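So this first bit is one chain, no partners, the form predicted alone, shown in structure tokens.
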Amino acid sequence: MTYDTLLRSSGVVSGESDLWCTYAAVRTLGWLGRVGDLPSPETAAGFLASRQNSDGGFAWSAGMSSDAWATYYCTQTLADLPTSSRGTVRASSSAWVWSAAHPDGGFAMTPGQASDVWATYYAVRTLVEIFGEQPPPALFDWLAALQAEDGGLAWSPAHAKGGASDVRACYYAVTAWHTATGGEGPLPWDRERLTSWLRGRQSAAGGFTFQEGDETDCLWATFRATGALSRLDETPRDPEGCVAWIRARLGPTGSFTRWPGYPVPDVWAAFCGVGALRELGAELDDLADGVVETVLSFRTPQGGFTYRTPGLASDVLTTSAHLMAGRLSETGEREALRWTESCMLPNENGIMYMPGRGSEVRCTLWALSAGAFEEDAPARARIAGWLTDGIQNPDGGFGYWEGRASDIVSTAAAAEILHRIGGDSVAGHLRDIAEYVASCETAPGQYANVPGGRSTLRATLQALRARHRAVGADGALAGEALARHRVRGGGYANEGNRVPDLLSTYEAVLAADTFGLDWDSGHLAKFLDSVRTADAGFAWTPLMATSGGPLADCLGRRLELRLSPERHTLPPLALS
């Protein structure tokens, strides 16, 4: 694969804040200590604090619910700024963050969820290094059962006894270990497995790669490899290659570029490269200057950061919901549909939400929906082999990216996808999804995201959705849960019936079409009248007077284009 499409960036930027990125670019900055070189902190403070729960918790972005990956990126970040900045948290998060806890030991992402080591190792440094206290006992077991038969440590428990190792989950295993023992407690592994496993990820050319496998090395993987060895007091098999093939990725800009051929430098390069290069105990000074001034010059209005120059920071779903909505021209949709199907990492094949991040599954949906692909069969087989063989849990569901637990927003996103492209092969996937779905419901044909969470009309409706596509399901339950949560007045509630939203209108009108049911047309008009905006968008709720930006703007026209004579069909998608 060549990324020139990704140099240029015919993609659509949204112009936002990224939480990872502002996490990726202000620790930089404190690595290298250049902190002092951030114009306005205050500003970058005031964008973490807009993130913040009244439950305590953080979430990725305004209005969703929190979990432990935005909650440690956000505190991480306020304490790297100077203490002056950092403004009021309105309430501690330390309550938030024990509410995830499992009684297996181990850290869910949300309240309810499975656990895993991501979550585990957000809410083991939350709690230790923000909030100064400890994680139970019962976290070092957790830990120990991580590692596989090979010697590495997989994302979960379950995923070990499948032998689903991975560089990331052995940094974030042995962050979590080295975080809460200071580094001098007793090891949870087999040292000597581990590290062997740890150093076979390092190929002839210096950098590493995540799994057995895998065919690039990337900075990503070295950055997490060299991490995990340090904390074992550790080396890679070959230090000084390694040295050298992370500086050979050092670009004409002075910063890093993510794996060879990868053409743009960008704040999670600088990030991995600046890290890796600090655990290896390497020289950083020479460097210094050319990585602080790209990352400042992805900064953006809000105060925040993005991942590269905020003019050419496009996004897989902005970029999608213009295509959907029909946004651009016909030579911007197809440079656009390119610009979306270069976004997959190399050794996954999967759609990012952003050039060099992971592969995520809704981002992935949206994207086949918006016609990435449309006309590659082998691309779409790929994706295919990415949810089956890669990402799909040992409990049958799906989380938005690999090793992450499962929930039913990205199950539901996984079953619309294997159904659009899977062929006959995936029948044995599908109806493991079923289980998963299963156990998730609360009561008779009401579920939750999670197990043992509260139902809500959207987890109800795209469980049921993801029944569908699986085993089959009960069209009349789909047709009272529509009836539960229908507001008099135009549109769906998520809880309840009085408050409608797009998200659940949306699905509700997606849901009934998947089932056959009868819906009201004057009812779905009056809605979108209620939260159509002044300059032809669409607002989250009626509450709202703005548009609730380019994902908004493409539910809401979608819904209208769904009211037109040619009554076109809904996208089958996932948000939240």
Contents of the next structure:
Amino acid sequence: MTYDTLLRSSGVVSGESDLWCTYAAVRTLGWLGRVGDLPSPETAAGFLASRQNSDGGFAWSAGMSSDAWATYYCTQTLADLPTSSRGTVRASSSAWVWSAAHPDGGFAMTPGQASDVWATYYAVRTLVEIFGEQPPPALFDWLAALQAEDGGLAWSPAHAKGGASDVRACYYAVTAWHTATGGEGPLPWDRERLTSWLRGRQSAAGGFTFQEGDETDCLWATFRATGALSRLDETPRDPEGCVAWIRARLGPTGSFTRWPGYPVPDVWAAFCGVGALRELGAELDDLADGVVETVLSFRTPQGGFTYRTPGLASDVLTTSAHLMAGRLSETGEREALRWTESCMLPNENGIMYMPGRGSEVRCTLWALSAGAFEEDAPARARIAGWLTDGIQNPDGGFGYWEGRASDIVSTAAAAEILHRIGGDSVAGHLRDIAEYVASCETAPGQYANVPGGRSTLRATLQALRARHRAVGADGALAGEALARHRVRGGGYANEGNRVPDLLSTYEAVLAADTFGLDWDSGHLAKFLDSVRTADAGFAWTPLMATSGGPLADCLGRRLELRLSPERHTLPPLALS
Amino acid sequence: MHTLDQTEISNRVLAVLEKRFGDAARALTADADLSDTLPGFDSLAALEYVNSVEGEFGIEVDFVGDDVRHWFSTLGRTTEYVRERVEDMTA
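Complement to the form predicted alone: the form predicted together with the partner chain:
In what comes next, the whole complex appears, and the chain from above leads the way.
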């Protein structure tokens, strides 16, 4: 695959700061001893503070539920910023992190969800490094169960039984152990087999891949592998070759690119390149100026960072939203689709949120719904294979990305993709999806986003849609859910039946269409009037006067098109 | 039933905002836009604000029919909205 499309980036730019990019940028500056170069760090702190919820945890974007991922990245980045710049952040506590502790000794990404090693790593680092607390003793038994037969470590004990080792899982598990013990406690794994498996991921060229069978070395895998080995007091099979491979990723601007042939330096490459060289004890002084200058050029007016020069930092969700809202010219559509189709990692066949990041299920659904790969059957088959052979969890569900525990949003997105492109070979996988969906049922016909969560309209309708795609579902249950959450004046509410919102209303109409249920166009029109904004956009709720951004505008526009005489079909999207 | 005057309503709405936003709310003028003036006045905070006002005055807001983004955008408009709703209830 060539990545020339990414050079000029013909997708659509949101212009917003991204949480992970902000963490990676500040951490990179910190490793280089250059946080002092960051102009107005208080604006970065302000951006991070805007992600904090009233429960004390942090969320990926405003209005979403807290999760371990966002809580670690926000609290750690704030800790990396100068003390005097953190004034806008409310006092936090470890209570939210403990709310996601699982009885099996691991941690979940959100309370009630199954444990996975991503979440466990984030929770342990937050507890120990930010709050000075210790994780539960049962953590070590949970970590021990991650070792697969090949010696590597997997995302969860259930994944380990299936033999799915991954360099990232190794890094997260080893670092969780190292953080909890200071590297002094007994190692919960067979050291020799683990070290051997990790070293086996280094290619003759010097870089690393994530998993056995991957073909392209990348900086992300190289950083995680060198980090895991370093915490085990071990080194790569060929340390000098590794350093040389990493330094060969330096581009003309003086910063790093992700893998051979990838044309654009970005924040993740800088983070992984500097991080890996640091783990290897290699020289950094000669490259610091170029990396710092490049990273600082990724700042946005919001105060945080995006992944590359903000004017070119397109993302798949925003681009897909523009495509589905019909906001691009014919030429623009073609270029945007081509850009979207280039957003794949070399060793993963799903579509990423941003280029160079891991493939994500929801983004893949949005991109396909917008028209990506419509006339490329082999690419669609690769995507179906990525879902069924690569990232479906042992419980039958899907998480946002590989190794992340299952949730209904991602599982419904996967079911829609498989329904659309999967063919006959995915029937067994769809039945497994139905099993996961059943584990999220809280009362007959009512579902939560994760097992043990609270039931909501959106989770219920997504679960019923996923079941419908998998094994068939009773439309009457959808009808009952719609009746429970119908707001008298217009629209549908996610909880109760008083405060309608755009996302729940979209999901409600989509479910009604899916199950062939009648709905009232006047009721929908009144709701749309209440969220339409002066600039022809749409707010997420009637409470706000301004557009909720491209995603809200897309959903509102698609509902308008559904109401039009042509009755355009709603794309089967899942967002949150 | 005790009839509420404009000043009393305004003071009680302001107290609701002060409880959530502290010092930032104390300096509010009647026509200042809340989302521009109060840091963190996003859709979630707006929802909490409307719910708190409902609880404070024992009224129920129609989130679609009542144009909440207009009536709950400033202290003055909220006061006017509450006054009319309370009057409706006592009529």
